[in-house]
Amino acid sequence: MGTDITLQNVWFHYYPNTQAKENWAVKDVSLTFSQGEYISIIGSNGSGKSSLACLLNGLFIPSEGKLFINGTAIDSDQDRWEMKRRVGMIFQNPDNQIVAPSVLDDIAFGMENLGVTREDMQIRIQQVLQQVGLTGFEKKEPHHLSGGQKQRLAIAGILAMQPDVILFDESTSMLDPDGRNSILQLMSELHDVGITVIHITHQASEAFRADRIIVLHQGSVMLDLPKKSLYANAAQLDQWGLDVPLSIQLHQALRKKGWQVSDKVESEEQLVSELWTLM
């Protein structure tokens, strides 16, 4: 059936008795995430991205408003457990997510909490090791892995629990370029097999890999658009403290210089194609 998540007028604050709503981490957010989407949530530091991620995963509960899975309100601890089962989360620092002395034991940990049988565990472990590129590392101690390999191990542990949705909360920010590209490619592959991918980042260049982009600023949703619609108008990201992707800056600079480049470019690939025709 999959998992659709809806937030309805959600507010959140870390200090429940706070009355001044301008200081809340999440402010009156209403969003729907449908099964199979690839979504980026982008915002500068302090925009409320991680708070929203923890709401979507059931780690936090709204201070006000409602959260729904497939139309059912998340009201009880049992509801939150179900949400955590359906929505996996990859944190910024994989060391905060790795709990066992070996790669194999770490992947098995979450499945043991779900009551997965030993036979199914063995099958799933081999599947996710291959999926994340860690086959042959079963007996390796996690502290001997590189940063990118640790992040892949964290992803494998979540994949083994077979969630419908995976949240990546700034999961590439501590990696070198090769490790970052590897994780971004894995996100695309997970989306290709039907998993809902929600990528939370402050890097606009990463965000534009998704099909839909949500911009947060000071806890509020500023934009919620398909990538194609936002690409041609991405210069406005600057007003919320976000970097404009280099390809978009180039597109605008070329037009100002008089190059006959379409004003309706919707992707980096389309821009490259147009430039080839002008050469």
Second form
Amino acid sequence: MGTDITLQNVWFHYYPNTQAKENWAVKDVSLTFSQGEYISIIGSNGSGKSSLACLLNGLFIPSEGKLFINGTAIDSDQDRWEMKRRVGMIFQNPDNQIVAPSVLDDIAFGMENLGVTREDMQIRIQQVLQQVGLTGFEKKEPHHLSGGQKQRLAIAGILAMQPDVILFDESTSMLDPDGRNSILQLMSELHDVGITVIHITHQASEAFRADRIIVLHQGSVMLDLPKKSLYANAAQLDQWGLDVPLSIQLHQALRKKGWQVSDKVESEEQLVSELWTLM
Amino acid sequence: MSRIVIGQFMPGNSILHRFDPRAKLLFVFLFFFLIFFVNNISTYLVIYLFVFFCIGLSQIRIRLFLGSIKPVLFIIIFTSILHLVMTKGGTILLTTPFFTVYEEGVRQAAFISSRFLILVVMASLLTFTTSSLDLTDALEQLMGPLRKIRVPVHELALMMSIALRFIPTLWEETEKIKNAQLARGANLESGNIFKRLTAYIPIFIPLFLSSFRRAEELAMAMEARAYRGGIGRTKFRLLEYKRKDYMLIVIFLLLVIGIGWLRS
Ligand SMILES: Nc1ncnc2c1ncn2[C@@H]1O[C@H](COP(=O)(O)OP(=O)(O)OP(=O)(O)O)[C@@H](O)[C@H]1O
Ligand SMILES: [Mg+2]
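Switch from the form predicted on its own, shown above, to the form predicted in complex with its partner chain and output its structure.
And the full complex, kicking off with our chain again.
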């Protein structure tokens, strides 16, 4: 069945009555996230990424505007609670999202909240342990896991709730390169099995793994593009305080210098083959 | 990080480890009451035999029990001395210009310290052979009926479990901050007690602040995982009474009968 999330002119602020509307955390955002997409949301510090994420899984309630799941407006607390099963969220700090004193109990936590039967829990736990590569860690205590393993445990806990969408809010930023790569790899695998992956990040190179990229700046959506259109628009990225990936910088520098590089380049591979023919 | 904390769970597979935690908890609880009916040498002998039998069954080294007695040793010695010099009765064993020791005083001192020792050893037996998670579960279930009078049993159990989850994390963090302050020239080891306490302020303040941040983030993460209190919640951890758990009732009754018969 799946989960499509639609935001319609959504505004949000932590203290709505005390702030002028131009300072709100999320300003007039209208977006649709369809089942199975792989999306990155990038933006500088304080651009409203986390606030947007919390709106998407029902942790926050829009101050203005509406949120729809599969076309149905989300209004009641019950709706928002049900939304949390559909939309899982992985946070930045690996330590502060593990609730229970052992791997098994932590994976069970979300399922317990949903009222899953014990028999189902056993089955799902084995499945998700395998999926995230933590089989054999059942009895481990969280503080004996590495950062990457903790994040994978958090992902397992969400997967066990069988969500349609998983939000990653800078979930790789506190990890070492190995941990980071294992999580990025896992995101791709989740996308391959049909889960909508929404990855919030600072890192342009990570963002470019997604198929669609959304740029936020001061609470508003600046760009919402499929990845292949980004080369043409990348010049704008640094005006919002974002770093432009090296290949894009190169592409633009070459064009500026008068080299005959096509402006239709859509990916790094294409750029390489363009350069190859120039040589 | 391999310090042995007093009363820390010692994983094992002895019969004592395998009893249901609720059964053990109840047994120890009732046993504590029973101790107060023990009042002569033969009943103390029965109890001592029983306790040594349990220690043997637990397959845990005696040294660890001595470790848990150490912190209360001072209280034991202190009350024993009080009883030795204060209690009157029976024949006089020793006379000094300051105090007189009577036979009854020696008896009382021996009994009181025995009582202390037995309480501590039984409590240690419980915590050595039961993981804290199991204990939490057992408490949650045994206190279940208190829900009727609005005791937030589920929340209390969850708090305990979260505390268990975060104690090692906070401990590591404390060490980190401590090292960071030492590297900045903090002096934690010398000076009088007041100086040393104030030296620890720069360690506790960052720890406090970070704990609040953790708590806030954890609350968010719990809510994101659809937590909304105890309603409609199922439990993954399952406790099941087995036949051997009912044996504990028989053993307890035997103890009661034995002591009831032998006490004076
Ligand atoms: N708990 C809060 N209370 C009040 N204001 C907040 C709170 N959290 C964020 N804000 C404000 O809301 C705005 C958007 O913050 P948000 O955390 O959504 O940004 P972000 O893009 O996730 O930033 P970062 O990259 O630092 O995580 C900022 O101006 C911030 O100061
Ligand atoms: Mg953020």
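Positions refer to the first chain, counted from 1. Take the two forms, find the largest set of C-alpha atoms that superpose within 1.5 Å, and that set is the rigid core. The model shown is predicted, which means the values in this text are computed figures rather than measured ones.
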Next on the checklist: On a rigid core superposition, would residue 252 pass a 2 Å threshold for CA movement between these two forms?
Outcome noted: yes
Item to check | Cα shift between these two forms at residue 273, which is computed once both forms share a superposed rigid core (Å) | outcome: 4.5
